[in-house]
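Coming up is one lone chain in structure tokens, specifically the form predicted alone.
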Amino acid sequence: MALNQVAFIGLGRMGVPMAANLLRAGIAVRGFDLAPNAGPELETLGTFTRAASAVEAARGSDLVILMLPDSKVVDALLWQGAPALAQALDPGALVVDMSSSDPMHSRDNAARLADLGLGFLDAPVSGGVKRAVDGSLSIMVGGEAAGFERATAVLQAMGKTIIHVGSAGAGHAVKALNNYVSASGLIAVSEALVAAEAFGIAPQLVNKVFNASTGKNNTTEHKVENFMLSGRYDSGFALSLMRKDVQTAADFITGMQTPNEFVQKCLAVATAAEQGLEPGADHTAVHKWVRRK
């Protein structure tokens, strides 16, 4: 099926720049968000049409991108309402869930959509708002090879590294595991810096050593100086979302009946930090919470 129209549902902080990159690539986009005026800059990019509902955005679209908060929202949109989104799609349409969804829900949605003659990919992203803006997101994709091939040009307009990691749900599984590994690194770095400072070592020097040694990770490279030691704590990714991602990873690992002691500890720390900090705190504020303790 030729790609004539992409629907983009969820024009939030990530969705707007992602949709903008589709438009810049010459792909027509019909967008919808519960906030009726979300992403006003999209109106200036030519082939953007704002829909009054998700169903209106999806009708006539060959590919439907979902960029929503979690599986509960995705599932409700697909299967609830009159009509539900799944019932309103044209035969052969491809649903691409780029949200941070639960991998088991994604596997179930793929099967249910297939029964309706519809395709499904789970294609969550990593990289945050900055990389959404410059089109360099990492995108991990689960689903059938034919669907992946069909969606590749669209994904390439939004991301730099696109990896087909397996069957339906695999993309969301890898995303959750990646975010768990990232969160565990942030927690470890926060505890290490605070301990070094208590001993009288300048944390800036400690982080310099980390970045020249085996302790280097995403937090030491991009977050410590910019958002943690500066006291800004404003990287743009909420602690509540980090905790949610670690919860998804913990549920997945536990469901696979593989060792889960460390992920449970990471989840406990993330939960305690979220409860101990102000509502809406940035995930880098884990460092502030450790210092307070």
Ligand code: NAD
Contents of the next structure:
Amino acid sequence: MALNQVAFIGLGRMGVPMAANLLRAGIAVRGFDLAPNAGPELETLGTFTRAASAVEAARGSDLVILMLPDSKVVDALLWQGAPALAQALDPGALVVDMSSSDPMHSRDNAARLADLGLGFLDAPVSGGVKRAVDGSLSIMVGGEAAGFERATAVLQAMGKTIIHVGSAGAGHAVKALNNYVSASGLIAVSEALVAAEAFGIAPQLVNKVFNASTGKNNTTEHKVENFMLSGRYDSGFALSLMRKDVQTAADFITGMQTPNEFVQKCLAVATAAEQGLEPGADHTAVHKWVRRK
Ligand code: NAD
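Pass me the form predicted in complex with this ligand as well; I've looked at the form predicted alone already.
Below, the chain from earlier opens the complete complex, with every other chain and molecule after it.
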């Protein structure tokens, strides 16, 4: 099916570069964000129209992308309001929730939308702002094969590795688990660097060793030098979002009744760091918080 019109709701740190890549791929985008002037650069790229509301953006769109903070916001947008977004969609439209939402909510949303004759995919992303900008995000997708096929060209404009991982909610489950594993690495590296520094070892050298050894991970490779030791703490991924993702993973793992001791510990540290840092702190500032302690 040809996609004539994509609605993009949530033009934040990730949404703007993702929508920009759709426009560069020749896909017409009708965008909406609560911040009325979000992503002014989109106006200069391809066929971009700014809508006055989410419902206005979605009306007449074949595919509606959501790139919002969390499930609470997604659910409110879909089901609350007069009309709610779900009621305003054309029959057969496909909702693609690319936010890092809760898998259980996504499963419910898929079922409720199906009752209205609407499609749903959960298609969260990994790679951060940098890979959103260069269109190389990793995208994990849950939902029916037909919807996946229909959305593939659009997803390819934003991501490089696109994997259909299962039924509705599976994408969001994998995303939460990925971010839990990533957050564990970030916390472990922060504690290790601060302990090494206390012993008198230069943290730059410690990270150099990690990157040449088995301690290497995404934090050591991409975050330590750029955002932690530089003192910038501005990677573009908020600590509040990381904590939310670990909470989602903890809820998911607990719900599956599989061992959850480590995820609960990770959640406790992420929550304490969020409470101990300034509002809006970047997730890499966990290092600053550990150091201050
Ligand atoms: P962000 O806070 O920069 O953007 C969210 C945007 O949603 C904001 O512009 C906000 O105004 C808008 N918004 C909130 N409620 C709205 C509503 N009801 N209607 C319309 N717009 C609304 O967040 P982000 O960093 O772009 O992250 C978005 C999602 O992607 C989150 O779920 C996050 O966990 C996930 N994510 C972020 C990153 C990253 O590196 N920043 C990486 C992967 C995944």
